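The data below hold one chain only, encoded as structure tokens and taken in the form predicted alone.
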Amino acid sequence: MQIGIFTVGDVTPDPVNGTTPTEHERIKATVEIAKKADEIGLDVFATGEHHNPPFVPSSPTTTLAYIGAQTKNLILSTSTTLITTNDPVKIAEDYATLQHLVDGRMDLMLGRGNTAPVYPWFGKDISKGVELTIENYQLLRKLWDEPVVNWEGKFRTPLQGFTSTPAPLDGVAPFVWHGSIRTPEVAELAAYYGDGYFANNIFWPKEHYIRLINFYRQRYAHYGHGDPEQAIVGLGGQFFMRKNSQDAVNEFRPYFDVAPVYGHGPSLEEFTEATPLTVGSPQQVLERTLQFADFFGDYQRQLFLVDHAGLPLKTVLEQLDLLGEILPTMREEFAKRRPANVPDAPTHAARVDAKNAEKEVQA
């Protein structure tokens, strides 16, 4: 199990205070949370990719590619990479990149977005997100598999002898993650080439995710790829901890009741229910945490949004140490329950291993 952090990147006011972060403060926080990542022991970080107010993350590979240079062992991801607005070529090149400045520790999620007026800003029609996602991802697949790609499709302009730079690390591409709320056709497209697919449960009753995750286990075994439970799944959750659970309730409830993302909507309690938001004391997380798999199945990665809805970096940080607190339980409680047919979440050391070991098989 792969356990680590998101952020989406949002410069929200602060409702204690008043204060709202500049663009470089917000910016610079992302990192100081990455390094408090590293530091506590988590396994990934990750960002989103938005173009529009009030985000900050316009440049995903760049923010990583500075983290990457400050942390030790963080895998670096991302929470999305658009693949309907970027051009492929675009994502090969700057995400090969990235794999090498980061010795292999990096994958990446790839989805549609959901920010309607980005597709024209880019020029792109909403109305084709999911052909977008499809003839997007096949080439991107070609471009990091194959060393020469002549390729044509619908919207963009051929290419003739391409050869995309750099060559992904010792001949194996990123891994890829298929991020969704509600597509089954990216669940569809994970499966088909066998990737992960992350469905980030944090807005929408658990029943659902595991319609799309039950599909995308189904259909990934209908590809040869394994058996259902052997399939590649991620999950996303949020918390707000404090040692005493009211303190936690007390304290996050004014940044629940005005966040763009929660507020004007059901109350703190009514969301907790319905949804993975957790807002108590360090154990009540971890036990909310481990009863994911009951209604999901055993899964390869979580990862938790921690710095959003206004709360200041100081607090953020504090919420990663009660987090490290609580991380070496949540890891041999994930491990004592996991069968052994389910594979390890994937890693580059991993799968170059898999990919050697298959040519000396064919050897």
Second form
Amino acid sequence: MQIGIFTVGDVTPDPVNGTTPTEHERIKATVEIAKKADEIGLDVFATGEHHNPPFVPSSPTTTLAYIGAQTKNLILSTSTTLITTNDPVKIAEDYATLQHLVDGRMDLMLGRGNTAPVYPWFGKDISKGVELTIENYQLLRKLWDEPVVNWEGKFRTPLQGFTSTPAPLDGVAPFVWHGSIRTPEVAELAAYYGDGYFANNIFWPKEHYIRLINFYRQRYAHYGHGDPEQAIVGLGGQFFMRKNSQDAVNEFRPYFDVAPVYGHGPSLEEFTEATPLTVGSPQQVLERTLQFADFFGDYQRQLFLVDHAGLPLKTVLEQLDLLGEILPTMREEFAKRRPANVPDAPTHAARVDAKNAEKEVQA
Amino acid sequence: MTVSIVALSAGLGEPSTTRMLADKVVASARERLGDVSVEVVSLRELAHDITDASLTGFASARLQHVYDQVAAADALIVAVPIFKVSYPGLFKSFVDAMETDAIIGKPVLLAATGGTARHSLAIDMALRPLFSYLQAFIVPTGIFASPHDWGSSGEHALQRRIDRATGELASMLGGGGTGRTREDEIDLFSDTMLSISNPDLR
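So that was the form predicted alone. Now I'd like the form predicted in complex with its partner chain, please.
And the full complex, kicking off with our chain again.
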């Protein structure tokens, strides 16, 4: 089980002290948060990609490479990389470069993006979002898996005799997750290629995510990658914790009440009951998180949203310290319940080993 | 076989004239259809849940229960007050937070109350287009009740319109419907889906 954090990268006013970080402060805070994640022993740091205010992460590979240079073990990832509006050729090049720079300590999660104006700003049509996702991903696969690409599609200039450079490290392309909460075609795409499937599991009741996760598991098996329970599933989650659960509720409530997405709506109590958000003690966060596996089946990657709703950097770092304290137990409990036939989360090293083993069998 | 009906009353007052109209329509439907089970839902009691769902994008457990009842019903009776040319915002928010395909092909009877008879086209100008968009199977006769209709002299006319509308509802329920219902299954054989495992079809 890989445990980590994912960030949206929003610049949100702190409703308690009334200040708003500058973009510069927010970007630097993101780096501090990632370094802290590495320090407490988390496995993954993932950043979103956005091209509109109030969000700062428009250039994920730049940020991830910078973080990669200052961390040791952290896997650098995205949540998500826009497969619709980015040129797949540029995705192939940027992420392969990152893969070399951080010695394989990375992967990426593809998503469609749901901000309508971003599509025309990049010369695309949102009503073609699913078709763009499929065609662009099919091209991305070829760019990473074939040395010379001849290709023609609907949405991009044809390629004749094109070689994407650099080629993936050790001849093994970065592992790809597909993030989606509503689109069966994305689950099908992940299943067909044997890639990972990620449900953000925040802001909505967990019941909303189960249908496509189960669909992905079935289709993963249908395409011959393994049994349904062996499919590679990732989940999000959200918490705010303090040693004393009432302190957590009191401190988080002013942020919750005016937060982007759910602010001015249901009460904190209603929302924590209905969605995977846990506000309470570390023990409560631990118990709630372990329940995800009861509901969705044993899975490979758990990412938490911690730097949200205008929480100050100091508070976010404290949240990570608290997460660090329950991390060994969380790992142990997830490992204890995972059946032997359910695979570990993919890493570059493991995938290189698997490739070499396959070669030996063939030879 | 028992016919299940959900009656949605969007009256905001308590007591509510709109609820009174809904109850009259339900009584007439019971007479027409005989074996019916009716659930009358007052949106006023769900006002907070509806606002929350508008902001969060998901329904609370009790609001979801109503959406499930609506989706499972054989027919809907919808009664709304007319405020400032149209139905109340709360009713529109209820519909906005509902799945777009929830009532495809479902028989729906439309009723409204208004402060004067001059609002009587609101059913046809405001409510009917909304349910056309939702691809419901709309009863031809809409029932509009102005204050005048509740007086002794108007009662007969109102009751006649109600009975005409429930008669139409009964014949719609007895017929083959539109032949269309909500599609819950994931379509594995759409062109887009097939293009994933076979790029040449793209």
